[in-house]
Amino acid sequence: MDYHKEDSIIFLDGKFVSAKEASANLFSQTVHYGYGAFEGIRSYYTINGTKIFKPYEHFGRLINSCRLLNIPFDYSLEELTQISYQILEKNNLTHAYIRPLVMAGENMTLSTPQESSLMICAWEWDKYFNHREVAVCISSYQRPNPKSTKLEAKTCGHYVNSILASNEAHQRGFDEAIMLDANGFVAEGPGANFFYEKDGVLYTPPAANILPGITRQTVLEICREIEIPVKEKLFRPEELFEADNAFFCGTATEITAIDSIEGQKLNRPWKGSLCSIVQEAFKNMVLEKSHAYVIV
């Protein structure tokens, strides 16, 4: 994947600059300790033009992540949204992935940073798993204990855990992993939330031990709108082998069907399932094809 081209433009600390000429501080806490915050945001070419999906929710989480980490950050939701639309326009992008990154300032100690740097870039994006159902395994890597960090913050350092889990899955011949929490309950994927379907009900882990994603919240809203029963509960990985269907959801993955878990096929076809109905409703929502779902 090409994250930038010869003429790509990014936003860096108040200016639009060439991506190939931009630089970062090598003495930043973000570089050395992973102490920074970021977001993943999608834009789509809709029937009403290019629209960023739920920008206020994403940038609100970015602002809150900085607050939880005590990283100084004074951009408003409106400023961040407008900068992102400008990035799309300057790079002639429609279906794109937008990456805001807040980097802590120069500081080689473990103290609270006194300043920060903001970068926003974007690149063309289609499907994370190339339009196919995925085979997943149960990872040996656990999600961090919620008492060890700020799980509700989308922080850079957390994703070392995610990379390890994904690499382990790939080495075992799977597309992706399902991770457990510190108590052995199903938590989420390395970069996406998880739902499964059983007997006409969707189930998903509660927010306590996961990063409660914005796409996850959107799925819950869709289920309420079209009256699909959904329950948030703790469940063990053994229960997944009785699932009718399952999916990952996230900004990058959107709604991605899961074909098998540890080599065992799920029990019912994807087509016509509750999961597939949610997938179609989400697609209509982000593309503004349904009057019931309009991107603000």
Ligand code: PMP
Given for the second form:
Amino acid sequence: MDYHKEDSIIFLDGKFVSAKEASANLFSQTVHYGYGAFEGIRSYYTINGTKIFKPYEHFGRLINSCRLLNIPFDYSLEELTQISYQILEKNNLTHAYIRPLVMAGENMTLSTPQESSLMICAWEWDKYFNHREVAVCISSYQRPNPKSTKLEAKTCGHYVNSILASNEAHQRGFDEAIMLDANGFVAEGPGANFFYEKDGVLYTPPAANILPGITRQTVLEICREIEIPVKEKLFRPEELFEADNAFFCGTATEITAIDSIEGQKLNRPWKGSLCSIVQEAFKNMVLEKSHAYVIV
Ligand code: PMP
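Now show me the form predicted in complex with the ligand, since the one above was the form predicted alone.
Following is the full complex, with the preceding chain placed first.
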């Protein structure tokens, strides 16, 4: 993956600068303690031109993450969205991944940051749907205890936990991990939310011990709109072995079918499943095609 090229332009603290020449403060709490906030956002080349998917939702979460961490940050949703479109234009990008990062200023103590720095970059990300079905394991790493952090904030430090879980899954020969919460209920993937299908109903963990994803919210909206029954509930990993189908969803992940859990195949084919209908509807939505479906 090329995150930047010779001539890539990024936004840094009010200016558009060359990615090659941009620098960050090595004395920041973000570098040393992971005390920063970021977002992952996608743009797609749609039938209406290049469109950022749900920018206000993503930048709203970024603003909220900063608020929860007491990081000073005063950009508006409109400004952040406009800067992102400018970044896409300046770098000739259509299908892209946009990465805003708010770094705390120079401060090596554990006190509240007094200043922050905003970087927004973007890189090309292949068009929708090159996903293959993934083999997942149940991670030995739990998601962070919600009493030990602000779990609903997308903070840099949380991703130590995610990287450990992903690496463990890869070392065990799996594509990805499903992580449990501190009480042993299924929570989410290291960088995506989780749904499973059983007897015509979709299930997903409630927005308590997970990062409540914007894609997850979109899936819930799609289900409501096309009348697919969906329930938010806590469930144990054992229940997953009874599932008909399952998927991860997230900005980068989009909707990725799960093929097996701990080596056991899901019970029904993906094709024709409710999960596959949601996947297709999501694809049409991000590409701004009609996503109306009639279920017969
Ligand atoms: N959970 C975690 C831990 C994540 O990192 C992500 C990716 N941001 C998600 C869920 C999915 O969130 P979204 O749909 O907003 O990308």
